Amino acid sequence: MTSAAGWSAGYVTDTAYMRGYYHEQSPLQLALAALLMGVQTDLPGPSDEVSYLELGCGQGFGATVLAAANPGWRITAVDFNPAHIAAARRGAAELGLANIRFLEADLASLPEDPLMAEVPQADVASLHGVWSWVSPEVRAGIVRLLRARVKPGGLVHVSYNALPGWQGALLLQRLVREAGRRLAHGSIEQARAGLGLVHELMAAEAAGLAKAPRVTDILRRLEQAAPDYLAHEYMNSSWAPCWHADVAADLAAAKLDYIGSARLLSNFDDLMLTDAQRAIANRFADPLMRELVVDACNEPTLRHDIYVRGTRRLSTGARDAALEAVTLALPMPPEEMVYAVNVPAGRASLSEAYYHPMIEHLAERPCTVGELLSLPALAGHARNPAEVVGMLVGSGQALVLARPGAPMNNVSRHLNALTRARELKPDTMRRVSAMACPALAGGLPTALAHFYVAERFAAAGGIDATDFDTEIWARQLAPADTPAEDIAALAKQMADEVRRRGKIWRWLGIA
């Protein structure tokens, strides 16, 4: 078993869950893709206080992350590890964090534990990687919890492994667990034991697993996954992959609507339906056939499902109106931009005709979409904002600011300082993680060597620095014995990032 003691239920404890920021539990995000999908919603304003709930925290990085980025907002972060919720506190005294508040429960008995009066009413609550992983009695815990704790109106956002995308796999995640537990001790060394039979009887055309799809596929991506990610996805007791219609049936008894997904491209039709199938999904106008339609089209296995607490419609003249005052910035060089972007129904394409006036406006400055679809150049074409904020947010081609101009606060910059000298290791440098940043009230997805780089072209002087040398970076970030043509490339390479991100770090405040 995964732990000697009987609370964890079969829900791995002997290690911790990894630090990670998800943008799609950002209230940023789910606002922004509720008001896509037409729902009113209040996307969270320079001022505004947001009460924020994450259920099944971990070790709380990214709960961390929005309290650092917001001090005007209430986090109360949940998990049943003791561990974790040590790390998370421990974490938010050394910042000081005033806003953030870490509780240890168990999610199955919690909305009758009295510790439930300290849980908060909250506009937004997530739950990333909780769903199918853990047992019936904790989902019908947190149906509970929600209900009582959302307020109406509020947004909910659940992740989950999905079906049919796992159908060809369950066989593989059944053979990494049971064979592990006979084959070793520990979590991580069991799910290690667990996929070396997999390899095996792949390697011997086994066919459960060589004729299943996606198996093949799910184990080259493996082979790069951390440790302990492997033992929480593959080694718990109570995973389960769902069917969308009955997790959307579940959360009804908490008054809760989906309303469609965190990822924005999702939202589209277009995008994730060719004419044929799009012509059958239409056929339907329960929302929940032609999520079944759509999930049989494209078998995702992994959801990242918006509920809200009371659907209000805004008329297609009012959602407009709110998209048009949504300010984007440009993450990356003009010259970067893509105007052909893979979906699922094939390939997106973005008429450079209407999208590179945008994008050469937008790398002299953020502006508001309005004033984009408002530039001469545009005359003429439709005036489209859903369009243009869930193509360039959607494929990551541009930042939505809920504060433009804000700078970056002293929680922030010592948070980002603190992970990048835990986390920064010279096998580290590539792994991505996320500053924290007042502007984007939340974290910017940001490799760890790029932390480095971040603190020092700040520390130079920033966009105006005239007087920096990226060599003397480079030999200070790199190990001892680094030969010096590796040098020299490490410092070409935090060049480039400074070409590339000096001004949305001006931007953004960081620099």
Ligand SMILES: C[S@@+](CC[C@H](N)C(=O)[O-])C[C@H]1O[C@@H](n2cnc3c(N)ncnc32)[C@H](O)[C@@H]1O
Given for the second form:
Amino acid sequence: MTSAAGWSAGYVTDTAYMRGYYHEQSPLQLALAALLMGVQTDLPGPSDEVSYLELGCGQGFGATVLAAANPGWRITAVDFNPAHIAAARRGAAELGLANIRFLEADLASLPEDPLMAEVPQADVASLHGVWSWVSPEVRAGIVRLLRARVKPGGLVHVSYNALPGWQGALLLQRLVREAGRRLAHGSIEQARAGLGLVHELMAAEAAGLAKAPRVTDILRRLEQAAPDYLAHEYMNSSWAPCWHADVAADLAAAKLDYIGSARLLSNFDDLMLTDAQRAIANRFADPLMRELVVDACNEPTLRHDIYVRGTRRLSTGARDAALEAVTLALPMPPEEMVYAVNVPAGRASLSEAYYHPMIEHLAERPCTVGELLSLPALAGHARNPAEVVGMLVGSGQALVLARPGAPMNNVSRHLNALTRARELKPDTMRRVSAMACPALAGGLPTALAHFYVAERFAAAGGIDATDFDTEIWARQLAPADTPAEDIAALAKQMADEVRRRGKIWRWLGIA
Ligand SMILES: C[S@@+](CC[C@H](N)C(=O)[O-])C[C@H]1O[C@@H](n2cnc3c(N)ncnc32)[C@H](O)[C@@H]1O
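The form predicted in complex with the ligand is what I need now, so please give it after the form predicted alone.
Shown next: the complete complex, the earlier chain at its head.
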């Protein structure tokens, strides 16, 4: 359901959108992706003042994590739903955050509104989950805003539902929305009712659903989906998946050039395309055509595109020098390193001879990519920092430290404790949120139960602790009537997490 007064222009406003942190929005991740693509942009240094702008920020959790982890940055986040902005401002006030501003404004008209004076020039702007869910008028407002407020050389991240990935499921969305509106009241109930009708039509062998390639997968995934996600994904009037080239054409009006994906592995042709597909893609010099071929071959349903306002190409030497200066840390014990990763073109294997010495070295302490490439065991191997960063960070097997050795700050600690207190319940222990962390200049994805483990472990003295009992922690966390064997299982999971993460928490200043 949308607003009775009509201010929502068909966007769902009767239920708040869930709090989430998405690392694709982090300025460090975006700058790293740009660097990998050979585009000049500065990785935010330890004391750089970054101006970050988020459009359609929901309840502002992602922006708040960035503000807490980066007290020297200036964060501005905009949403038109007053309930979202009230919740976001309250969260920031609880933390005493002085470097974040939440603005209540409609993106369709903000560029011409006096409130625009409060939107600063941005080094990085991001809109996640907005572009393909809002009307053409709102998208046009976003383009005018980006044109006016992204600094020359600045980066823009935009995620959207993509075509042809959604092609087979257009009918599914239409049915959910149209039937839902007629069957129930309130967006969440409407989405549920609409989905119910889709299931009935599937059972009745409606060809448009039963024969569509993606529908069964989507319906299976939706069984686990949060109700507010369902409402915001399916019940908006202007839901319209987009072609990459059309988004690029719209953003060109803000002088923005497409440079690559915030998902690092997506930028490597040999991971995204088979040999035959690559031979076709390589016939075209136009990057828009490369994206069309990649989308045709992989059908992603969500794209995370990065644009730059004014492309400055780096020489390969300059790019590699910048990548060699990047500091990596291992987020898991070395024995968990996976040397074969599933990618669209099949399975990418990471040479053990090449990567094993790096992982062993990283198991001791964080170090730069240059240091890894200079390990004696790698003598004679090609020095390819882009591959190392792309594969290790892109596969989630290394973290980039923006501020190696930076301690935790009080506001991040406070935010992490509040996230745990607010969101950790018996049925949400495995749900992943993000811990704010200054060393990462952003968030560390962590299951909610492990927020608690990290807190208890820090209180016990961290990696040097000898005197702690995870069974006591498990008993404190689990409901009173939990059977003994479930307590024992939880205690074991907690002990495993300490073993897996103890070192990384130390390196990140968390425990
Ligand atoms: C799917 S949510 C995504 C929220 C957040 N970016 C995230 O990923 O968690 C889309 C957001 O866009 C906001 N929005 C929709 N139309 C808008 C408009 N015209 N002006 C400003 N915000 C808008 C909604 O209120 C909602 O918070």
